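Below sits a lone chain in structure tokens, taken as the form predicted on its own.
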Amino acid sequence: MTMDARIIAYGAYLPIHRLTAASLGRKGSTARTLAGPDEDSLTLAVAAARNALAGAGNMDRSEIDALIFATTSAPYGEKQGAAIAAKTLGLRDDVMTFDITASTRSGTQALHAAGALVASGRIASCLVIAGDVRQMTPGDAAELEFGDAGAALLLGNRGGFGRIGVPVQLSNEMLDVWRGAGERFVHGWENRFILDHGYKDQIGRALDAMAKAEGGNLQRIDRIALYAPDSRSLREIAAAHHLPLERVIGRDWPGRIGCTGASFALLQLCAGLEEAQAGERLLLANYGDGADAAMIELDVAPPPPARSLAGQEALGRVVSHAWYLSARQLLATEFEPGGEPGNSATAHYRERDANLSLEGQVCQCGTHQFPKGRICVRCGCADHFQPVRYADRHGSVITYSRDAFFPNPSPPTVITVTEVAGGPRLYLQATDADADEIGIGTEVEFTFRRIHQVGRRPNYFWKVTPVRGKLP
């Protein structure tokens, strides 16, 4: 039995920080999304995913039946970034999940896949997330090309406002744009090659096959979804295929965004459904390793997200070519980040509920206490506890410190105590604001953060930072 693969919700997450070509000292008003010095691919990922679920009304998250991960930047070369996500988002224990990655066509993968499991009735949801931190050598005039975002969406069997229809499938080998096993830098072969006989071929043909379906053109699409690596590739695609440009979202993010890899098809299809109307037809086309398109058709028009990518973007803080080289380690050191051993598996694996999920516990008595414990620090009991989800409450800091030792690109690093809104009070890092921006008092959200990179490998804790008012 088939059943149409429904979008339920959706959300996107621009990280604060933009790199512009004045900060390189280059001619020119491109900017791009850069990642903090405590974000990769799956905090992004991570975030994205709390914008569409919140941007849902907080829908019961025991309903999701599987996550997938979608990334060129996987964290661990082996280790599932999904699992570390649906514990982090708070997931059932027995979700499906598995990572799909090294191809920019990774995001539209991941949802065509979620949609197919979906439509087979298999499951009844999926959360497709992605996001990516790609990285350019430094001083390649390529540099500013490459953003850092995240992107989520929710497919089930039912409710929802679009339907995803059956997508176009090509793939195609050839080396144009790749990462090597242990490598840091994407290298890329002649420009021209790239874009010839990779990019314009391939969503050409994508895009050909959809016109075929459609009767002959794409003329009666609303909006289009055109994953592009530059602002002039998309424009002479657009162009070819008779595509009007005014209708293709984010024309000018590559500009201003740049390409944000496996998540940027999946980022403009989150700001076309920002603004579509019930009725509305978008195309969906992306490229990587071979290219797809899909039709997505609105039947109710999709409710307003829980924060808006125009919201985002205008909160964004250009930082300077010494902040983006120390966040990016791309600094000679004296001593190599990362040597130590790290921190004990058994330990994570115990503190895991506490560190992904920022759970702690509530005692019969209406205490609350993090982490947790077997005795209550106010009645005595022992063993009378229910586990509290603290990450998708506010908090209010009740004291801070200054730390201007601890490595970050600009210090001083503001180390909170932050009252949970209803709960404890926890120990925590301020992120993604200037120390003058935390005082006493000041209303804040959690944020899932990479804490430091010991022992040669991401670890994950939570993070606070000032509630800056629900994005317009």
Given for the second form:
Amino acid sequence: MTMDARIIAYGAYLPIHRLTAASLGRKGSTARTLAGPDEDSLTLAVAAARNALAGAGNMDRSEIDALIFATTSAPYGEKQGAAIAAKTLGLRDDVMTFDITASTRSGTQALHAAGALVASGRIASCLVIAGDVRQMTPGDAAELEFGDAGAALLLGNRGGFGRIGVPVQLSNEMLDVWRGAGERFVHGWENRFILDHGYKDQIGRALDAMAKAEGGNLQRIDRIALYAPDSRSLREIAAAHHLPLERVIGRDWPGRIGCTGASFALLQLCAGLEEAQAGERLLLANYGDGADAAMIELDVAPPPPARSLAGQEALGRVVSHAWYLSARQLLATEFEPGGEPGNSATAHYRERDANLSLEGQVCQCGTHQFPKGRICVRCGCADHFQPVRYADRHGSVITYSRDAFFPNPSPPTVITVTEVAGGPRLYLQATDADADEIGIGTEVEFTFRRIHQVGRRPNYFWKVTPVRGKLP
Amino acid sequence: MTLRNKAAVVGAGCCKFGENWDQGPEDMIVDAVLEAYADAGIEDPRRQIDAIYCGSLYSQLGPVEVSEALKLYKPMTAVSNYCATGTEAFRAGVMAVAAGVYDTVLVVGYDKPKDRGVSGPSVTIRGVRDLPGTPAAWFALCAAPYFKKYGAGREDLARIAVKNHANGAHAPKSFIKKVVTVDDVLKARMIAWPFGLFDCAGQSDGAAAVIISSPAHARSYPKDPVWVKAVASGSAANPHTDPDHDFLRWKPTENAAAEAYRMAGISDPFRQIELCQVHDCFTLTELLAYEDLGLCAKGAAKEHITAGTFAFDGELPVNTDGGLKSFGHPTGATGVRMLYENIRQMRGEAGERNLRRRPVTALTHNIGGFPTGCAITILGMEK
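Given the form predicted on its own above, I would also like to look at the protein as it appears in the form predicted together with its partner chain.
Up next: the whole complex, starting with the chain shown before.
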């Protein structure tokens, strides 16, 4: 007996930075989302997951049985992003983790794999997180077509607010969009060829199959999450298949947010869920090395988001061309990064709870301490501690400075001593904030970031960012 | 326990501090130690020196760098405690003499940061947790709370820079000989708020040395012995994670000062101490030292800065040679360089720079880490 694949929680994340046509000295008003120098596909996905879990009332994470990370830009070639995310999010040790990569369709592939898993009854819940930071060659006209974002959905076989139907799946082999192993920039073949024989053909077939199952057309669909590489392709596919364009979620995102790769269709779905009512039916269609499409039926209204996409979009800050090139490491550097081994893997192993989960400890005397130690800083007793995860609390800035010397695309780097509400003091950099936004008493929250890339790999830790109020 | 009058300094030397492109550590060590030998009238160090105590934060080789430079093969010990390293080497030497293990020891502090190819501190990327800022930023962490509570500001810090630059302009062995105005200091480029360029110590190479003798032998050297009244070290919880820090003070200084004053029998430091060399790695570090050393009340530094209390000709001169501002901060050398200046002033050997009133009791102060450690010496001319 199969069970339902149901949506329990959803969350989206847009980085704060925006690259615009003006940033690049080009004409027009096009903008796109841009990950900062301390963000990558994994941090975007983790941020979306934290928004999803916050939207579900910070549910008990020990109930999550599996986590799938979807991206085309995994931080490691060999080493799982999902395992890093599971530790960062404080999931159980016996959680199932895997990555689905290499295709812009990996977001929905992860969602449908999760759906199959929970529907099988083997596991009760699965968190799907997607994030992508795809890089087009600097100077390419399409540089503004990409965007960077994260999206996350928690699926389960009971509860929640909606059911995901069995998807249509198509696989298609062609060289339309690709990036070779070890390459940085995404390639594409001639646009008319790849759109006609790739995107439009495959998405078209998937939509036809869905229409057939619907009894001939898709007119009864309330909202449509439909992957599109650009706005023109979206308009053309909608017209060809008689899709009401006004129901396509994020139909104007090309030129505003950009095509965010593996997270794009899930980001559209999240945006749709933010506004959807009980009884609505949503179509989710995605493209990449084939296509997939599935129907989502909401039996109750989804809960409001912890942070709305509109609110996150409104926070956007436009960066300069020089900032973009520096942040994305597109400039020549004086020295090539060395082949040094980087931070000790054994130290990383010992400190992963602290560094990834932001886990400290509370002494029996009530004193909180981070990082963990064997002796209490206040009462001096040994080994009477309970672990505490601080990542989801707020904090208050005790003091700060603005370091113009620390390497940063736009100095100064704001450094803080921050006191966690009911917790310890932490020594952390601030991010996504101008220097004058941080002062004594500023309320901040914690955000998971890539601190540096010594050893040619991401080294993750936490920073603070001002609490910007409950987003609309 | 006390170290009071259990050892005396009988000789001191100091090399020229600066961007010593044409000198390696060996040259600087030899320059400083030869001056100390001459000062103490030591003609046969292989017979007259019993042990060597070295302080260097960046040395790759450790104490071998000193023994090979001097070709002096004696029991050797390397000491390290961040920016208090030089004073800690002195403390180790004093304790060895006070314990009666050796009659005469050589203390050498040195560092050679200018071989690294950067004009400021190098940003070492290691680990993920302890990275947020460079030293200027973590020493600046008291600024916002202190300014807020006591109404001080960048101008007060600037006056400290102006004083130390003026003092350093006349010191023969200083690195930076540049007189600056308050306006120059305020308009300089920012390093880490509230510190502009002139609020920060220079980066230089240097070495300094002292020779310590037991009380039984101290009077056999040509010059009057300079008696150790106290050498104390203090530490405190890392301010970055200390749950109780108010960021109005640096606790290691308070802790070390309490111990030093107890040892030296000082109850009113402002009246009983006549000269101080304090750790001005940044101007605010000096301001806090005035208060944390008990030279004035907490919050009162601003008034004293305005009144010139700590100026060269003030009631209690501080950093008469220009301090770290003018000498730079070759870490291991700094604490020993401070002793050198105090000894010159106490003996009246600073020439045109001699203080009007020759000091009898003088203090040095080093603070380092985050800051987490402090070492203080008090020397006196009278036993």
